[in-house]
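Only one chain is shown below, in structure tokens, and it's the form predicted on its own.
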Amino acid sequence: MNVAVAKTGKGRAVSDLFTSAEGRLPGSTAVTAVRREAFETYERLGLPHRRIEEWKYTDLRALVGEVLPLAAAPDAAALKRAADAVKTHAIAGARKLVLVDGVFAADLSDVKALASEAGFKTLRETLEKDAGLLKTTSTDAVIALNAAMATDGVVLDIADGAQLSAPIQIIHIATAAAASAFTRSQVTIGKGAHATIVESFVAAGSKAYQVNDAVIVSVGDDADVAHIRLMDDAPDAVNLTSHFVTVGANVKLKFFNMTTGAAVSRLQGFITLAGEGSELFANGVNLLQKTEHGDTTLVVDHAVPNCVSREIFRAVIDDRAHSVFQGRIIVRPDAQKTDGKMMTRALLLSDEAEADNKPELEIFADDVSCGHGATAGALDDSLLFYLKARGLPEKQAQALLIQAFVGEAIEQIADDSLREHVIGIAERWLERRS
């Protein structure tokens, strides 16, 4: 039986968006065909809603009011605002790669400084010859829409044995109000390489914009990698990011995510441990207030034996904000000697704050050590009383306890300047709350 999918107003808006933007999207004829196929997948699925288990707590049909038109290429004024934002959000000493409204900005980036340590192209350049970066087997509508609409991104190739002297920071800057940006990047890290990759999402005066980003990461054997994501978007923005990570043998991968902005945000990560002896340490912090909605969904797939994964996530939720953590550890039948642990804790600062924690284990092997836990609660009244009794105002006392609560996750960042940068973001959130 043929079933026709009825389009809502939002669905029609996205269809019109793709039709109007298709002529501006980069790529060869083969790329155009891949885009159309991806968009057909999206049209068949529509915006995710609560009846889809993976999106149960983040109903985009209800949370996203409309689909915004594709942002125009940044003009001189937009690039000037972006340059000012770079000065504020760049990490000292990092090699910067800047995307403004979804388009790579060479003049704001450190391409020459990076050239001696890593191969670099833009997605736009790559798509002129190859459609491979847009191909996906995912049935997720957000991922399909990203493949259909991606305008630009960075393609990094870090050679075998490379020891990067500084972090590489990919900065996404939004300057266009009421517009959308679709970016897609690929990072390939060679065998035995040491690298730190940072992604930052910031606003430069724009409001009510939408971001749909995808990052594909491949880590070679014996590599040591830190991957940091910092999302500090405008208060009324929407940010949807998808990560796909494949890890080789004897790898140490340290992942950290911090969310401190956006009306609606979701990070969905899919990490496959495909080589024996690898270790994954995933940490994250959601700092949410007002009516913000922050979703972290992480799937760790132990595909081979003798791997370790540790996940520690923290959420601080004020006012009527809503934090979501969905974590799934999958242990395949041949993945004996797997050691996987997952813990999420939520700190509720008001009676109307909401936290949904959904840890899951799918174990198909018998010689494993796996576990998970989730807690939610308020600040300790006795600790608050202790600090206030020593003359601290209540807000300052709360701030000290919050800093201690999220500190366990932040302290996992090894690089001193990067850790201080992240602490600064958390402190600015606390100042806004005060």
Contents of the next structure:
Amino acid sequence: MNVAVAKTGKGRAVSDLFTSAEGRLPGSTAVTAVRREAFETYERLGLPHRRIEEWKYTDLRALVGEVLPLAAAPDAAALKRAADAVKTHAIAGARKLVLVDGVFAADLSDVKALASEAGFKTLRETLEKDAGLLKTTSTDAVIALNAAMATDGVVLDIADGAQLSAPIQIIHIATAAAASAFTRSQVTIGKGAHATIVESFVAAGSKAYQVNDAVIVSVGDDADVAHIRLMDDAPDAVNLTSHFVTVGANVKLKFFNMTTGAAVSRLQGFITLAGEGSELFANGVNLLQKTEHGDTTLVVDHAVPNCVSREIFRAVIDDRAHSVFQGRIIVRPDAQKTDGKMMTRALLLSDEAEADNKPELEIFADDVSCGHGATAGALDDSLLFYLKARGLPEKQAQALLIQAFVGEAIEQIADDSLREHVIGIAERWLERRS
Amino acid sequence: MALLEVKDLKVRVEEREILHGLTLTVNEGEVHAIMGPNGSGKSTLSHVIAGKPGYEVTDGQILFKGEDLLEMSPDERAAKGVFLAFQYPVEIPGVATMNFLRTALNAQRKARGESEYSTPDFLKKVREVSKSLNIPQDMLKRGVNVGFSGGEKKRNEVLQMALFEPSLCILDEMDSGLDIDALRIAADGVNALRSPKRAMVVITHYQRLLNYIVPDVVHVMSKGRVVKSGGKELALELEASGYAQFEDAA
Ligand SMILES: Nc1ncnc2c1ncn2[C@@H]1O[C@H](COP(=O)(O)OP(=O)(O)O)[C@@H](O)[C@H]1O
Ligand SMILES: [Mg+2]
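Okay, that's the form predicted on its own, but what's the structure of the form predicted in complex with the partner chain?
Complete assembly follows, chain above in first position.
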């Protein structure tokens, strides 16, 4: 059979993406083989499009077109700009781990302060020894591309019983325009540990860049974890992120995602509740304007009995923006007494705003309590009028009600300075509204 | 000086005319009462003055301090000094009362080109006013009107009135749902705001409220018009004879 060379939208061969980057991709020969195989998977599949069921609402061929070449490793000027961005986006008191254009920046990170609290390596370091972190059983093209191209990431190991005094903040900073950064990280949280992990995505003056990130999380028994992701990339950027989370027994895991940036974004999370008695609370907020497209896709797999999962996804959609929420709850045959619920709430600020919502329940056990619900609507006119009658101009009245809507999700963040940080990001989004 | 002049106002809601040529003049320093049976258009009048959407003014005009009020957005009217204490104040979950009060006050001041209140000045002012109205501080931390009793909601309206210092206060059925003690507190709050520069329009179905807020002028409204005006004794007359005589006249 004759296989035509797949071309990108601009006529470049797709394989150029890999061959031109290969010299810069870290790892042993074993790693290179894994990367090659992953790239072949990606080449075979191409960017996901609407006829792939999981990507029905987020057709990357139409929305993104092509994957941009690998960003150059940051030079001194780029690191200088990144350092300024760190000052703006760091959470007070947090331990910072900074990735600039997909490369770990030790000088901008708090490696020393972290050393007493958690084990830390870079992905680059681990790939010198083995390819384990790049291996995946997924058949998703975006994930395969990430395995092929990942340049760096953080590998965190939080010991059993560790009680982290401050959040760990992983900051992804883009300084290179019209280029891609590929990162892959792993966070292992020991039994009984208490930790707050924050991931921030920001731009340092960069434009039209692409991010492809993957995070592998494993949470040990009895741990108490807050995992917060704040995606505030440049308005013309692309951010594709995949999370693989495995949860032990009697865990409390609070996940929070807020999307305030990127022209096109997707967070796809695959969470397996693998130990009994655990509780997952997932809260998401998509704040979208202009023609932004924000997709949150979450698969929660109840593999064992007696776990609780709660997902509440809020979207505030302005102008001609498009928000997508796909939630699937899988309850395996053994997973009796599962309590799994998901809810989406969309606030439509314009007639052309669009919200797609695809909840799916795949239930193979009989003694469970599962469900989903959805609401969508505009701001309440009678509340708006009350505020205006008290002197608030239209935009300010709207802002107050939007803050109230989003605040219900944000107020569940326990750490004070982190919560203030998140409120600040939401307020800046409101100020950007035209 | 005339503060509010409503001239031959005709208003439609959903294709139906509710106000059929209403005329009313309120001067600075005066307290006017508007009385009338349910459905006579009292709330409609108050909403049109405040600028609520959904009302179509087909004829007539409303002047406030000589300016055309109907040309202004609701927030512009508020900044100019129009205040409507709602018959049914809405609940706004997630917007803390204190934050709302400060945002609203500063928005009005900004629109008037005045400087914003400093935090200590603002807090001092709120504390003074809420104390006189018997509003506990923890109520101000809650969402606007969320979980407030009927009396608390009305007191919250009077609190805003005291804070914003409007020149025209329209009180729509302030007495509805209030027991006598709650009514007295709210009425005392309103009376404390009477001043030669400020006018009030007290809308009520019952004469009872007018024992506490004594008006200078009483108007009787029926079927979308003012059908009779007089002194405060008109309220007592109505209490004795009812609205039936005016309904025939209208
Ligand atoms: N939003 C509305 N839609 C349709 N009819 C309305 C609306 N609001 C008021 N009305 C009608 O207008 C008339 C006057 O109502 P309203 O101003 O509330 O009277 P009042 O306050 O004197 O009791 C009533 O017949 C009422 O049914
Ligand atoms: Mg009424």
